[in-house]
Structure formats: C-alpha cells, structure tokens
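Just the one chain here, laid out as structure tokens, in the form predicted alone.
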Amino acid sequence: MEVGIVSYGAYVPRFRIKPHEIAEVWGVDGESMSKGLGIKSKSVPGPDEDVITIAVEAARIALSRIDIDTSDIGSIYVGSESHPYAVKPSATIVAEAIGATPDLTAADYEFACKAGTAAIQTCSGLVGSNAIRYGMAIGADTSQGAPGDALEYTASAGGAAYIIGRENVIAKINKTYSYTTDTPDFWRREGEKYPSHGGRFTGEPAYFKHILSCANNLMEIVGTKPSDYDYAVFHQPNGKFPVSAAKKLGFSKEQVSCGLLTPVIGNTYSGAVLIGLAAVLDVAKPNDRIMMVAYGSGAGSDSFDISVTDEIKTFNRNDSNTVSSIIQNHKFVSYATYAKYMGKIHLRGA
C-alpha cells in the first residue's frame, strides 16, 4: 500500500515583530534590512510558548482533522534545534499531551532546520515496513538570534506535525532523497545561548549547493523536470534564498509563492518547509505534484516528490486551522516586549 501523509497541522505564535523595530534599536536602516532579507515581519513565541507547546498544538490540529485512535500511533519524533531540555525528550511530553499510549517509540531529532523532514523519513520507513500503523513527525522551533546579529531579523517560531500512514493517504510520498556533507556554516556549542554562522558562506557552499544538488538528483531519480510540479517548497532562511534557488533549478515564482511564508512569519527553522507544505496542502487538488526540499546547516538536504490523492477531496480543510487563517491572527509587539518574551532581558540574580 502507498505510504504518505494522512493528516497534518501547523501552528505559528500570534505575536509578530517588524524588522524596523529591531533595526531602530541597533541604528540600522530597517527598510534596507527588510528589503535585503525579504522579510516584512517574523513570529515571536509568547512567554508561555516553547517547542513542546508548539508541537502539541500542531499535533492536536493534525489529529482533529481525521478519525484515528491515538493508540495506533507507533512513533512520535520531534525535530528541533531549540528543545527546552538539554537532557529530557520533547517527544515523550507531546505523546502524553495528545493521549498516545506507551506502546510507541519516541525520540527527539536534531539536524538544524531539517530535523522535521528527517523525522518524516523515519516514520515513512517504519510505516512502509509495516512496523507501525501510523507515525507522527513534527518540526518545530523557537529559533535564536543574538541581539544585533543578522539572524535576529529572521529567526522566528512555529511548527507543523504530520501523520504518516498507509490508509486514507491524502498525499503520497513517491520518493525521498537526501544529500549530506560536512559543511559547518552554522553552529551552537553546548552552553552557548546564541548560534554562530559563517556569514556569506551560508549561501555558498552551504544552502545553494545542498538544495540544488538534492533537488536535481531527486528529479533525475524519478525522471521529472520542474514543469512536472504544480508546487515547490524550499527551505526559506529568508525571503530571497528560496526564490533564487527556484530560479536556478527552473521553477517559477508561481510554483513557490504558495509555500513561501518567511516574508510574513520569518524563518521557523525546523518548521519552515513543513509549514510551507501545509499551506500548499490547504489548497492542493487531486493529482497535484509537489517538490519539497529542506536544508539543515551542518549540512544536508532532504527532498520529497509528493503526489496529492483523491482523498484530499474529503479531508477537513475548511476550518480555522488552515495556515492562512493562523497567519492572519497576529499582534505586533515592540522590541522591548519581544526581548522580554525571548529571554534577552535577565533579572539580577536570575
């Protein structure tokens, strides 16, 4: 039986901050920064939100759209680079919160921004081998950017959950392919609050080399070309890179526009391509074909060739949990509020 997506759910915190609010604090030209990065605003997690709460919200939305018994979920994997605990899994808390039974395997994944797609690959393998009936893969982050660093303008929060199975598949995963090298363009050592990055090297030889190689190799394997796809979703660290990657590969702006969310919510890291895919699935029709390519610093890319099935016709997409509805529910905050929520302000003795 075909293996693919049975349900999905996305969640993005409602708080937002605009680039000029950040730029004003550091004496930077906010308009130039916004234009250069292709960012109009980014999401900010509330003081009571973290990767676990975001993952739980996304998982609950995914479950609310279908009728399955949580006891049939045989695996839960949470991909993130901002897990709340250094030692204690997020996945076990998510499993408890959604009412899953102890008869499952659970783990946290970490591979920068592609940890969520790595989780999908694992679930697909377990489902495809009949080891489990359903698997849940989640990509979520409350990403960090040091005060004044370029990352502060893009690093945001959000996530998405995908239920993988063989029954009532709304989007079949035809093929997945990965491309991996040791390219340390972005890193954060144990105990460090903020990550470091290689500046201009994050474009080449990091992001573009992996995205382009992974996408081209997948298309060669499955015998497709860009025009065979109705939609394409590429990892989006900013609003410019995915559009440039699409152009280099031969995809049009129209093919990537639906899943390109970074300009309004920022870079949600492990949630980036998964939220983008959710936005596409919210409007996709039967037989639509989707190319998705994730990128994680360190470095690697996961690509997916996906076909939408007839099951999408009866899938529950007419609710307030669509990506469009979630994104429209927002409230802008000042830099001071943002800094407080993100823990950039520390009380004496705290």
Second form
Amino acid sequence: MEVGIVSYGAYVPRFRIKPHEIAEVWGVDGESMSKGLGIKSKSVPGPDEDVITIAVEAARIALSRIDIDTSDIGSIYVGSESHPYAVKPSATIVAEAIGATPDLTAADYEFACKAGTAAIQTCSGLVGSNAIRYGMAIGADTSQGAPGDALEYTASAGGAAYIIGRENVIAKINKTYSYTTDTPDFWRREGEKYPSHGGRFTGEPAYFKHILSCANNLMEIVGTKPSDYDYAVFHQPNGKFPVSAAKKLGFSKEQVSCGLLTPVIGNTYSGAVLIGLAAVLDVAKPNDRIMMVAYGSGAGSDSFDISVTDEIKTFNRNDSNTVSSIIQNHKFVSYATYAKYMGKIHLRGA
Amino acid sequence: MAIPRFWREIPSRYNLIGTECGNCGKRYFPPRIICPECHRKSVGKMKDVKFQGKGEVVTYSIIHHAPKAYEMQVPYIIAIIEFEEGVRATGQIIDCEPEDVEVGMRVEPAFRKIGEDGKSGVIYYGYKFKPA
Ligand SMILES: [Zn+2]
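Taking the form predicted alone as the starting point, write out the structure of the form predicted in complex with its partner chain.
Up next: the whole complex, starting with the chain shown before.
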C-alpha cells in the first residue's frame, strides 16, 4: 500500500536576531560566532507564540492546501522539547483548533530534535495498517539556550505539520529506518529552564555517528546511493554540521542546500528537518527522490527514503504559504526585545 | 478568566464559530443563544456557523498602557474587524507595526496565546488578526 505525505505546512515566527546582537551583550566576537556556526540570523517567537500556536499555524496551512474533512484525521502527534505544559497535551489543543476532535487519538512526543519524525513514523504505521484514514504529524519548538551559552546563537522557533495518508499522496514514503543508542550528549532535567550539553561531545559520537549510520544503513536497506537522490535534508543544529555530514556521506552541497534553512532561521529543533523537507517539497518535481535524516540528542536518528509523485503537479503550491514566502516576512529585533519576548526579563511580582 | 467560561468559549475563540438565526437569517459573532431581533421566535433555531474571519479593519486603537498580562507587548493594536461574512469582531492585530495599521487594511485570523493565569495557571489561546 502506498503511504505518504498528502499535505504539509511550515510556520516560522516573524522575528529574527543576528549573532552580533547576542555576541555584543556577552563581549564575544559576533563575526567569528556567525562564521563558526554558519548562522546569519535565527527566528524568535513573539510573546504570544509557543509550540501550540506554531503547531496550529502549520497545521492550518497544511489543511488549506487540500480538501479533506478534518474529522477524517484519526491521529495527531505533536513532537517537541518545549511543550508549553509539563502536563496537558499540546496535541489536544491543536486537534480542537483544526476541528479534528473528538474522534481521534492524540499525544505529545518528546525526543529532543527528532520527535516530529517519530510522529510521522507512528502516523505512517496507523495509516498503513488501515486503522485511520489520515494522521497528522507535527514537529515544533521554541527552544532556548542559556544566556551566553553557544546554544543561544542557534536555538530558535518554528515548526511544520504533515498530513499522512493513502489517497492523493504527493510524496511516497518508501522506507523509514531508525538508529538509536543511549548517548548523553544533551539534556534538560525536569524543572530546569535551560538545557545542558556535553560541549564537543555533541559532535562526533552524537550527531555524526547517528546521522551517518542511519543514512548509510537506510541506503543499504533500499539499495540506493547518494547520487540516486535529488535532495537530502539532514538535521541542522547549525549551518555547518549538515553540510559536513553530507560530504562524509557522499552527497553534494547542491543536494542539501534547498533544505538547509538553519543559516537564516536558526535551529528549530523538532521543526528543523520538517521545515527543510517542506522547502524541498515546495519546489520538487514528480519522481524526485529525497532523503531525510533527523537527529535527536539522547540519542537517535530517523531516516526516510521519499519519492515525489505526479500528484505534486496539481498540489497547491502557488500561494503565500511556501517556506520561502513565510521566511521572507521578517523583522530584526535587538537583544533587549529578544530578552523581553523570550521571558528572560522578570517583571516585578511576576 | 474563569476556566469554565473559557472552556465554553473554545469553539468561538479557536475556530470563529458564531451563530445564525434560523428565523431571520442574521449572523452573530460571538455566538448568541437567542436572536435579539426575533427573541422567542428564534428559540431552538440558532445554528452554529463557522466564519473564515477574513476582513478589514473598521477602527483601531494603539495600546500604550496595558494590563500586567500584556505589558510585554506594548505598544500593540486592538481593532474592530468586519468579516467578509458581515459580522464584526474585536481583536489584537499582530505582525504589524502600530504606524502601519490603517482603516480598511485587509486582515486574516491567526492563532495565538491570548492570556494565562500566571506562571502556573491555564494558558488561554484564541484568535488574533494579521495583515493578509
Ligand atoms: Zn432572528
């Protein structure tokens, strides 16, 4: 049975901050930070935005592109590491806001930056086994780095929603494969506001080992090589890692550039590969082949071998909802405004 | 805000569900239990209707001194919007600078946080409007 993406939508908050704005506050060289991380700017959520509002905006864009009955959505999973509530699912609010309640199952997922792809896997399973007609998988985050930490230059906000189904599939999921180990590279304990990380330990044994193993194993399983793919989207915690992972795997810069958005929007965590894939689907042609590999600290990778179908030709992409037009609408803010929006400033009595 | 009241208002706050009088056909947002024109004749005849919420600014005000919960957002814009569907709603305009708002400006609904009961309380979500 053909299971795949029926529609998708991405959303990125409008505010941006540049590395030099952050660097100036901490007495660091902004230019070298920008170069070292491959980051020109990162998105900042407005004071009235969180994972739930981002998820709803993305989900509504996905729904606006196709004509389906929202009561046919049988599952909604929201993957994030910054759910607004510790207890009370984001997914129920999203389900209500898109008119999918009450006949569905809903839950929140958490796996650092790969909770959104885990949601796609679950929805694919439910759709593939005929348990539901459509499933909605969302990855969204409003992540924070501790003030002055290297993460503060990259941790940003955004998300994407995917509708998975069997009918009018625009991109078929040929195969998904995951690679999981216990690796303490990045974590946040319950009740802590900011995450901790293992510094340099986050590179080789964590990100690269999982991304490379996952991608190589997937290609071995489906019998493909890098040149068989038109596009590749790798998890992008900064602008450098995904390019370097691509090179190690044998993919060219051209194959990854379309789905590489971290240099302008920052690391949207659970939203990262999903927004990258959305940017690729915005321009993809029938028969294009796409590899997507997510990475979540802790640690694991989810990989996907995807083929674009003829349905993409009639799919609604001629609107203001493409990733490039959403990203184009932006406003740069100062560190002071950023600190205010992110709740880093405490008001009297608050 | 009381949780039960907010919970009852979720359909209108999340999805712009209003009502239409089955007697005279007049539409209302926020929803009404009886039609103020038809009174008793409308009892049991009020139907739910979902508005798209696209429309234009009828009038607006720039808020500089806000209640505590909105202090982080000043200055912000509160406007009365006339939907293409004829009804009017009051809401905040976002993604727009106070100097850029004008009467007649086209807007569409957005889903945002509209309040919370402090750091440990419920978060309230609902519609705001953004330039279309
Ligand atoms: Zn009436």
